[in-house]
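Here we start with a single chain on its own, the form predicted on its own, put down as structure tokens.
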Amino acid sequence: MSTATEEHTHSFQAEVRQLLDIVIHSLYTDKEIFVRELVSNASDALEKMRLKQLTEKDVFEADRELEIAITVDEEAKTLTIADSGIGMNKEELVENLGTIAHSGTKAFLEKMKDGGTDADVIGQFGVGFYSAFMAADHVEVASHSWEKDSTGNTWSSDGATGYSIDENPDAQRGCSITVHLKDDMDEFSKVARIKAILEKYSNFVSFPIKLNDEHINKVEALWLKNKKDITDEQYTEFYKFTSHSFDDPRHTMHFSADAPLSIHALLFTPTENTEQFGMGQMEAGVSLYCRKVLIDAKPEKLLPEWLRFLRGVIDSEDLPLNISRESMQDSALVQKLNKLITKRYLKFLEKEAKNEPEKFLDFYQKFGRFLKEGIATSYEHQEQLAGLLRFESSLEDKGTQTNFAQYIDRAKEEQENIYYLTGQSRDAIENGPYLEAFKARGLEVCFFTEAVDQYVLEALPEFKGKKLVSADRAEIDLEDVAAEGKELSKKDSKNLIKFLEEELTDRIGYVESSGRLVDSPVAALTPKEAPNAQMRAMMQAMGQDMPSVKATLEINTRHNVIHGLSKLIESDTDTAKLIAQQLTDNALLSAGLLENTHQMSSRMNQLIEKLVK
């Protein structure tokens, strides 16, 4: 500090100090941030000098680089961080550093008083300026103005008792606020810590930032840059840099918007879904940045927790603030964003998925479970999200995918349903009893082989107005088809039915003649109001009590099967009695709704036996 040609003693306005046992003692959360708010006022101060050399001529000190210049002395215990921008006068500094002029103090002080901290103190100095006395015994701030005919003067101030300001004509045009550090925060006169800080807050600030003479901050804000301006290769360093990953980005998506918000973004998808390795649940990873200083590296609730794996940047210059930028008081502008970046994103996969087919089928194949969490979670996205859901069906060749869009313009034309099976596999559900009805129908049904995707669906309840409706429900109602083979008599049938429900009492709902088997005997469905077998198995997972459910089972009255059932009933009562039940244990089985299968291979074995005799 220079020697002072004239002292004046200042005593600080009740609000300040009121503000600086706030911010002291119990605003900020981690005491590092005191550097974010020093440097980030310092690139204000610069943002504001460049525009003065634009418009005045006469400037102080006018060939001066504008930059950011930090210095730490471990032996002294300070950290000195220095502009060359705008600076203040004598006058400026008591209004900013010493009343609530210009600060925000008052503004913020009848917010705290309220129950908030939303003033948007971004880019005013004063309020962060306050954070250093966290970890200073005493600040001495060292300014000069733009402004020729002004003089250089130092403020000083141990945060308690006021602050003095002292001529200074050694002064340089900008600010050089000097931290004299507490014993126990010597850890911030240590060049690696001030690094570590600047790299996590600052990396991206438009001026250079020199620690010790070392330039920190060389990596550009890709995000504000023109994207015609951008290489391929400078998109994937920058998401190496920001994720810490070393793989390549598979989508980059960087867009910017005025309106409704003031938002510039760069996001990427990962190559790989490191979920799918048993790496566990993914960390969100677009951090959120305010004019290119970081705000919050991992923000809650500012993207869908299904868009966990995106990596990247959001920067936007509306966001409204607590005072010490650790979180968004505005929970509706949160909304506002989560829904706009998500729905770009979704938009932008569509277009993918349009435009470039197969690699959209590589993504899906790597991030669909993503998107099929977001159909669970997300009500207000789904028919987007549905849109974009990829699966086989009745109509398509082994292994060639479709989507819900080109099962509707497939469809017949009254059809108001989109019919769909879930199984463990392909095969699984083609050879059930379920799809026969719609084939013979020509009727086209989808195929879903995921754990996941009962859950998924259940929670979809349609897709462009068509209702969704899984085919193995016993309330679907079919047209009737041609079909060979000779129906049981009026009388054989009430006779066999009642037999049935008789013997099948303990297991079965009711049984009834079905018109929509065409080669199975028969078939078990599942009631409207009951977990069909997915959701049982992922219920069963879970450790959840199984709801006990008893389906309804069609007999097909033209399979000779139930021809010579209907025969031994009068014939034979006993092996009648076991092959119902046989039966039963098959259709079952096959609705995933058996759960005693050693009275199925007991059975088996007494129908074998008689066959043997």
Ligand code: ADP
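What we label the rigid core is the largest C-alpha set whose atoms superpose within 1.5 Å from one form to the other. Positions refer to the first chain, counted from 1. In this text, all values refer to a predicted model and were calculated from it rather than measured experimentally. First, how it differs from the form predicted together with this ligand.
After superposition on the rigid core, the Cα of E554 moves by less than 2 Å between these two forms. A movement of the C-alpha atom of R308 falling short of 2 angstroms is seen between these two forms when the two forms are aligned on their rigid core.
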Contents of the next structure:
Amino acid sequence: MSTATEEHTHSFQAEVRQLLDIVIHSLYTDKEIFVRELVSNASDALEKMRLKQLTEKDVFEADRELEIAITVDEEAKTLTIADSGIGMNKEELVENLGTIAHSGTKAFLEKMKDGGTDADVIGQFGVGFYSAFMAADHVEVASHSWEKDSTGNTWSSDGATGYSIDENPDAQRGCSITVHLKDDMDEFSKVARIKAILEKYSNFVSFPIKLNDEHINKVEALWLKNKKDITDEQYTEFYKFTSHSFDDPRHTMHFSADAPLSIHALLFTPTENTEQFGMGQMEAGVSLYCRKVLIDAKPEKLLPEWLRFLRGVIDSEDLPLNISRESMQDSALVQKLNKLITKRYLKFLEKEAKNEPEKFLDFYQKFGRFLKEGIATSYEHQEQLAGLLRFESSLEDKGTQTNFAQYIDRAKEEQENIYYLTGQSRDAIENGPYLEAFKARGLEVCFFTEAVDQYVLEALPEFKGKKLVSADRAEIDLEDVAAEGKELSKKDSKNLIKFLEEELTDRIGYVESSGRLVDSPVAALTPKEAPNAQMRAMMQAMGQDMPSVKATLEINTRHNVIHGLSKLIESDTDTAKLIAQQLTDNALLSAGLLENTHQMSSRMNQLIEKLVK
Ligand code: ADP
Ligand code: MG
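For comparison with the form predicted on its own, please write out the form predicted together with this ligand.
Once more the chain from above appears, this time first in line as the rest of the complex follows.
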């Protein structure tokens, strides 16, 4: 048995209820942000309408002016924000105002559930339309879609468990949102209060805004204005309003060019990287305009994917207005814009790195990941990006960051390679088997300690003509150093290598003697072309099949252990074999290449047995 009431009543999706609970009870101390959210939605809907008008003929109320009309009523304690944008039909009301589709908001909710209620983090995220319930007892949305054959409806809710939708034949095209204010929120029904809020950003809305019939904004596109006429506050408000952000911009880049393309660009780097908070992958955030008309708010190909953290506007007069979004994305023009803006931005970062290194390091800490992504995916910007990498190195104190340019300055002119090592931490690298050989020769080694670094460096063959070479590779030719201890004779050395190769044939590819080692008797080196330990760990984590590698075993023929082993081959072959296996275990273990550890302890026990006999 269903009644009329049941038919038009809907429950909120569980996530929406959860979100509303947070919004109403704890989220923002700054209550006025809900006005900004609603005006920004109205502005979005109008931008979409403007674009529709270019391509569609059958538009409902085609002659209505594009504008935002705000009315406050102190007596009724209401605030109404009405726009003549694209509006929503019934299905869209259910979809857009009853569920949460945005993945970032979902991730945010997950965090909240886990008890990760960091006040700082919360402040970084907008919750859009639902923020109206911070101030409202009850919200009504009257809407008619732009589509001629659709019907008008009123969506209504108290923000608790659900909402209702009823047909409304009087609804005009667009959305009219009436916020019935809570008793202690009646400040938002005062003209002066709303006017003060709107003053901050209403000039960035490219449609007229009226407050109780008074026209209050001058429509202007900030990016077309002269830099000299814009204050820092205006830039900040513009950033917050257009990108729905809650932090301040850390960089503001405002420039124009006439050739090869006519562009006006206003770009911002946010202060915070929300991907670091585990909020999921960001969406592209630089909008594309043509002569003040929004073509696409989130064009994916306007900039490379690794610049998805950038916010702002690019306006190009060279774009054809009525081009479809799909073909626009692939147009040669957008590709040119992409290249040009990316280069400009990287130049900007280079300048900051040079002139304000502290500021750049702070940026790098939060956004360096994106630059690394760029190295691995954007070949044409690789060298510029590689120049921006920061890392520690064997010639710098712990905590001091250096870069490839400094490395090259310090290196001897004839040094052809840049050496690096990857590992979990500086300590792990310094205690590993590879560094000593380079240290003994005064060669600098760069330390990379992030999980992605191995992958990034594999993608980076060289920097300014110097090859990037991982210091754990067997093929590196290092000149001998004068070291203490006598070398094994040629004959003994040959003998030992033959013995080891036979004994270790299942585990080791080659045995070589070299002057590389200083303090260790042996070291396992990754053969050329084989994935090294870091790469293998990553492949394993991704569930990939691992090619089996046979490491190269390098022996230090000056070392006492090796001298002793050489003698044992004749006198006590069994013990020599045990020791050979054990040395191999040690070498593979410290190289991160030992896969089978259970044989190691039983061998160890046999050795001990021999010792205590
Ligand atoms: P967002 O703006 O980030 O998408 P919101 O919660 O602010 O998230 O809005 C949810 C959705 O509701 C919007 O994406 C849009 O589809 C729809 N919407 C909200 N306000 C309006 C409006 N004034 N006109 C048309 N659609 C709207
Ligand atoms: Mg919104």
